[in-house]
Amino acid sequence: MILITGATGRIGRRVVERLVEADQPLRVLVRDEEKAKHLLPAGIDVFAGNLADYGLVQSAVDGTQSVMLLSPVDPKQVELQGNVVNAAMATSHPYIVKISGLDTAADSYVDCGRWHAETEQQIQSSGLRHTFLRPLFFMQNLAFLLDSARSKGIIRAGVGDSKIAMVDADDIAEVTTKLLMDKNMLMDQEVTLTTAESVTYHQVASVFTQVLARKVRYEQQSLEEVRQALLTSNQPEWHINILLQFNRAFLEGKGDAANTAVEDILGRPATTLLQYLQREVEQSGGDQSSNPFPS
């Protein structure tokens, strides 16, 4: 049995769709359960509540030999997600996947890095199997974008001239996937999720311009500009806060850290960016998010 929490997510939903497929025994841990239904596949097993109801987290991830441990950024995550890991030691003992991101460390000035290094260690000193998977920036993430590059030929970002590996949500998916049905594959170890090639936003520009058929241009907005503008977007002060980190850390070149994981363990070559943009503009942009840097 298979866990997936997290599971109407931008990757614990692909995860699902490609368990069900794959005839994976499989339950999922989620907040809302209609939700649930509108977005996974019929037949599953669901457990809906939150994951601060410890009962709750035990019996779903009682009798399970892997778990997917994700959950949206929240103050309260190291808390939440240690839920998970009590209950794994306390039933089961499963193997861990555990999403991480971006400069995940415990001395990170970015917030949820720290946060997620936090729970890392937790699991490392639980003596749980685990993979730590550390995508640094969902392609996904441009989606929000489309529409300024379509109609007015510009797009904006805090980022600078920096150059950033990104990764599409489905190859996080899929590597994650082949994870939980193969437990012994990357047995306690941390990996970077990353394409090939680190690329700036001129080059997204470029990108745009060709999936577009129109000059699109980017354009630089200081990290001011970028909170102001945030600050439009009813998030909460610490959401807009670790945004802006991301911002900082990317200005910084925390994102420029490119590899052949996914390739490797895949294998076949990550989606380039190229393929990402063609395949969100032919789906009108599923994805998209008024959020520069989603959750």
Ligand SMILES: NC(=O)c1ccc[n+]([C@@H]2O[C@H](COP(=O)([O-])OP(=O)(O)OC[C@H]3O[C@@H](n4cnc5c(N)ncnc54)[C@H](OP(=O)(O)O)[C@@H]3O)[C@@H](O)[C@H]2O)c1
Given for the second form:
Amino acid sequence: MILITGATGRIGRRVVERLVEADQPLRVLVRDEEKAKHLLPAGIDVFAGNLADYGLVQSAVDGTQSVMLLSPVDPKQVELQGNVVNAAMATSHPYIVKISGLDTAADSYVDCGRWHAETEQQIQSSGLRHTFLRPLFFMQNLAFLLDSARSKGIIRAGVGDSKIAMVDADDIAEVTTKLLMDKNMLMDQEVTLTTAESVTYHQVASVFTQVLARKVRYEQQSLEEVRQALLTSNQPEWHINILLQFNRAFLEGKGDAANTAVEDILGRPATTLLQYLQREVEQSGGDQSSNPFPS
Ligand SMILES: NC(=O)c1ccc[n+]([C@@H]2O[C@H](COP(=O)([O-])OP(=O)(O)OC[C@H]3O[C@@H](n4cnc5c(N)ncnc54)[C@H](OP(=O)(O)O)[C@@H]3O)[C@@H](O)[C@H]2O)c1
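So that was the form predicted alone. Now I'd like the form predicted in complex with the ligand, please.
Whole complex next, starting from this chain.
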């Protein structure tokens, strides 16, 4: 039995679809049962509630052999994810695939990098079998720029000329699915997930130019301009701070860490930026709910 947390999110719902296709016994922990019914394939065992509810988490984890551990960036992340780790220790000791992120390190100035590191440390100390997947930047973050690229021929960001190793959320989901079905593959390892090549936003603008068949250029913003734009966006201060920390980390080159892990694991090349943006343009014209920065 496999448990998926964050099952209605960008990675989670893609993992659920793949596990259902592979006919795997599956349960999900979701906050909103109606949303889950709408987004996920029928016939899945649903535990409805919050990761903050330890009793619920314990019943969801009990009897599982593998768990995907994901929750969004949140000041309570360590406590919420800690509930899953404690429940795993108290019940069936499942193998855990945890989705971490950029600059996962105990001394990181990126708040959620430290939070991810704290949970990774908790899992390691617990002796639970695990794999930590560390994507740096989802290509899906770029969907937010599609409108401006299309209508004005401009994309804006505060990451200067830095190179960023992006990755398609679909590739992350495929890797996660594979691991959940074969815990021995990367047991007790941490893996940074990226495409094979890092790109600058100038290169991102060129790919937008190619897929939209109109000239698109990159306009660099200072961190102060980014901050001012975020202040008008109704986001809480802690989140704005994290978004600025991401920008700083990219400017300092922490996103320039391309590798071949996706290809090594999946046996096919990682989705390229061109392939992702072509798909995005064909499918939806852009995910308007996305943020301009990774979260
Ligand atoms: N975006 C990036 O570029 C990037 C890069 C590297 C790493 N990451 C990491 O990826 C993770 C986010 O992945 P994602 O984009 O797939 O997430 P997402 O789309 O934001 O989905 C979050 C999921 O968690 C659920 N959730 C939120 N709070 C919950 C709670 N208290 N109890 C139970 N479920 C809860 C949400 O449910 P609802 O549907 O009810 O809201 C949703 O299913 C974060 O850990 C982040 O650090 C992101």
